[in-house]
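Below sits a lone chain in structure tokens, taken as the form predicted alone.
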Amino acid sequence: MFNVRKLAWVGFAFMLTGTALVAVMIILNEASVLYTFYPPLAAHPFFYVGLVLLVLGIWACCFGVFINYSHWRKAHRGQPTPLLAFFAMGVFVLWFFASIGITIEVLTLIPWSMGLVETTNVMVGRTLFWWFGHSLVNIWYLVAASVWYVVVPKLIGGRHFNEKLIKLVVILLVILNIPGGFHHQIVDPGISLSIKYLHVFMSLAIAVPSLMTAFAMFAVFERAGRRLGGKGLLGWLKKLPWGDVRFLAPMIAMIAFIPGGAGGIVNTSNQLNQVIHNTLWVVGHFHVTVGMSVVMTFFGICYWLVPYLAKRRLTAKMNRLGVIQTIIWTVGMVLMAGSQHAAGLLGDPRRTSFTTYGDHSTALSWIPYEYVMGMGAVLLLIGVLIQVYAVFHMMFFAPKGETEFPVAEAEDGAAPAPMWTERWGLWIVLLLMVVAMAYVVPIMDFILNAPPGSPPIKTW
């Protein structure tokens, strides 16, 4: 154990240097590639370093969590893993796997941002950063997805629904994540019709995990509002604890992820992407998808977090500080990720200083919606002023005590979820299958193929 401890603060260090790294290049202006850092922009070589210390910090992470998953499977031996423990092992399965493919890429870049190498195929870069790129969103998924199951049925008087189906959850989405990346490059040129339509399906594959969730998790709610006395065909939504900001920011998280999901089908079909690639539409969508669904849920997390952690109380005034700070955050997300979405049907770019393009009627069209976007931006700073002056305040301030970590127990009566769930060496072979059957072809072909290679370019 104490190993273990140490590796996760060596690799709490990599990450810090690399963040550092990486920021102070930013700052520099010494790095103006953005989130997706892929060539032919290119930046300092020292944004790189800090790009492959900050892979070396998770991998230490992962690593760490692997071996004590090891070391309790032989300690209880035909025992099935506790589900925030299972959780665990699937976000650091897919954390190391996702991020092969952007330090192969990061590796290559090095050399390449020195001068030492002349040129970059910049398709097999693009490649490897998509591989990582979409994985990463729904690794943060995951983490809300293990509160959704495990800790919100506790915080409602209910139970978890299933163990066996929220085990199954967690490996499909393990599985079928990576390969979903290539829709990110459904409109580049030099990728076969049969390898987007692959991608495609592969992408729309993860649809089903995310159905399981949405069926198990409203059987919850309905079973804990009749419980406590819910009525009639929708009564039992009456009793759900609205007013508890622990239960309400991932609730709202979790019914944002409807329209989320069904924006991201959007980005995946082939002849709809045609229409909303590169405009404020796919804003709009990683808003919806991680601004709400992902980022809400880390904020309900905070109300019983940080207290537990702190041995304070959640009192009922920063309870309803909190209710108020998730309706701000929730107006403001909608008044943003709606207008951009509406926008970018419009054809307003992403990724541009704003131009009205010469007083162009189209370009003047979408101002109304960038002003809509612009007030939305305004009650998310306040949302966020609110959340960090309620997390200092249940850490420092809060009346001392101890408060409960919440975990959802199984129903009565509930078999555990059967031992061939725990087999993840036959997780892992199946998802190398996976991604080797999706990346092999296409990264074969990018190389042997290869278009003449890039030059690095900087844009200012």
Second form
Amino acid sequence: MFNVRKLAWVGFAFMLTGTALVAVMIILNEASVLYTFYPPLAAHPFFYVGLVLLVLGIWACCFGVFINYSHWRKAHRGQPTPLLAFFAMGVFVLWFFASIGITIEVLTLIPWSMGLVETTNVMVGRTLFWWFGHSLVNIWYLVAASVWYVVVPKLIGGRHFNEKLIKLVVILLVILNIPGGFHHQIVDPGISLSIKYLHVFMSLAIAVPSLMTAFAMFAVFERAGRRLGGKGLLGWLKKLPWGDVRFLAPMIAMIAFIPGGAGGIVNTSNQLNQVIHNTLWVVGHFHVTVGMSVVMTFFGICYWLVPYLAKRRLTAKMNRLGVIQTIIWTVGMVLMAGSQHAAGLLGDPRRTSFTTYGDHSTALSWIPYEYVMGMGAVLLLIGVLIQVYAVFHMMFFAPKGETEFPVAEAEDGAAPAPMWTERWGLWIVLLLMVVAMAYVVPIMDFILNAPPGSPPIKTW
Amino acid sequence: MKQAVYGLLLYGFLVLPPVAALLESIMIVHMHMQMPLLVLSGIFMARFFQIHFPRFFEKWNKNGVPGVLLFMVIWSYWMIPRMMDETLSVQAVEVFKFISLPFLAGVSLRDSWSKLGSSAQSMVFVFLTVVFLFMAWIYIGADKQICNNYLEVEQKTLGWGSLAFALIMIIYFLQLFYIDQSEYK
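What's the form predicted in complex with the partner chain like, now that we've got the form predicted alone?
Expanding to the full complex; the earlier chain stays at the top.
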């Protein structure tokens, strides 16, 4: 039998080496290509080799999960998979198919950056990047959602929502996800307006499972609150354990996804995107979605997962520190993301260094918002320091003891998820169909009507 | 019955002139999105006909073979470049498309599917795969514009799209062999 544990370590080693290689190249000023490394900006070939190693590491982990899943299926015939394992399967299926696009891109960029090939097709590169880029953030979101659905209900003394709905949300997020990245290219040239218009539907399709999640989570909260004696229209809200950081952090994360999701719909809509494209609004958007919805969920996880792994306990004092950290982080993010959204609407660009454009009045009007961003950033730095301290403390210094890995159970008498939800072969084929529908047109257009291509360019 | 209503809503949406015009303006979307969606709307609406006219289906589609043959004929017909071209220039052909794909192909496919054995179902998959491969060969290989209404570049795109669909169908087929489907019923 193949050793999955070894495969995970192999993946970890690959990712660590890849990240180190990439970071070294950036620090050596050999890879000033920003996060998206769009061609024609060229980095040192080792930067791309590092990315290849990173993806190989991800694939090793993907295959580990797939092998584990298939073992479990063989040993438990006719039983639906446990929810967290189902989420893991969704996350890694998405990882695998999303990373195919970027792998093709990077493999074409390596000979180009080495000078073996003279030019590269810039538009194909950008499109292959966003085949991967948006799914990447959705992978983080899917991991956070697994905690919302499966762990949070246990922490508040409730039960998880209907298993069929949860699995359907995972399936929909996996199938519909990859073309969602296209809205990052909504102002790109070379793509006809009708194709962009059709793509808006594909991007907005991801909003459907997110709205299902919002509905399901509030239903879980209300049920748990009422069970604990909450009365009246909103009395159940008071019964929730607001003083428990393990609940508070993911709860604020979930609430943040309401403005985050709404902002996402703005970004996806063709006309609205014209207003906010490449402004600080976008930076504000991912501070809300990733910096709050995802990261705060992960912070919340730390307060039970780290003690669980270290065989220690979460003390009342550490819980209080966690609550304080959560509040500092929330205030910091609200200041930072809020002012970024506002400055973006006034036209403040992103991906540029600071300038007042010769003291132009519009550019000067952005500065007050930039002060607020700075204040938010200071609070966030304090938040990070506290979080790092908390993790170290819980890992090495907290009192020894047993910590439970919280996994919620189904409502009494709830039906198990139907077995058709486990047909990953079919979901993957549907995912590929959606990808084919989304990408054949633009990619063929870019290749068949290709411009001469661009040589590598190093700006600084 | 609920799904028949959803099918009707989908059909109504696809029939809307701006929607139809947008989908038909891009060759590959016309063939790979609008046409399958019309069949899908028919698959959903089939429930209505099965409930209200059970005798008709019992009489004409007892073992599912006539229905699936009708589906194959209609589907193949719409794969002919000339037919697709004519929907844009001749109103009557456009009307025929909106009737034939949902009501002749979609409804009959739905009614036949459960009546067919697994080997006959596999044959439908093989048929679709072969059709897609054939289309890929025609549209990528043709060095002339085949449709009056679409450019050569769109034709090539459609060819590559068909090849992608054929490969995906083959992947689907392979996983049917390797994964025991009885577990998921």
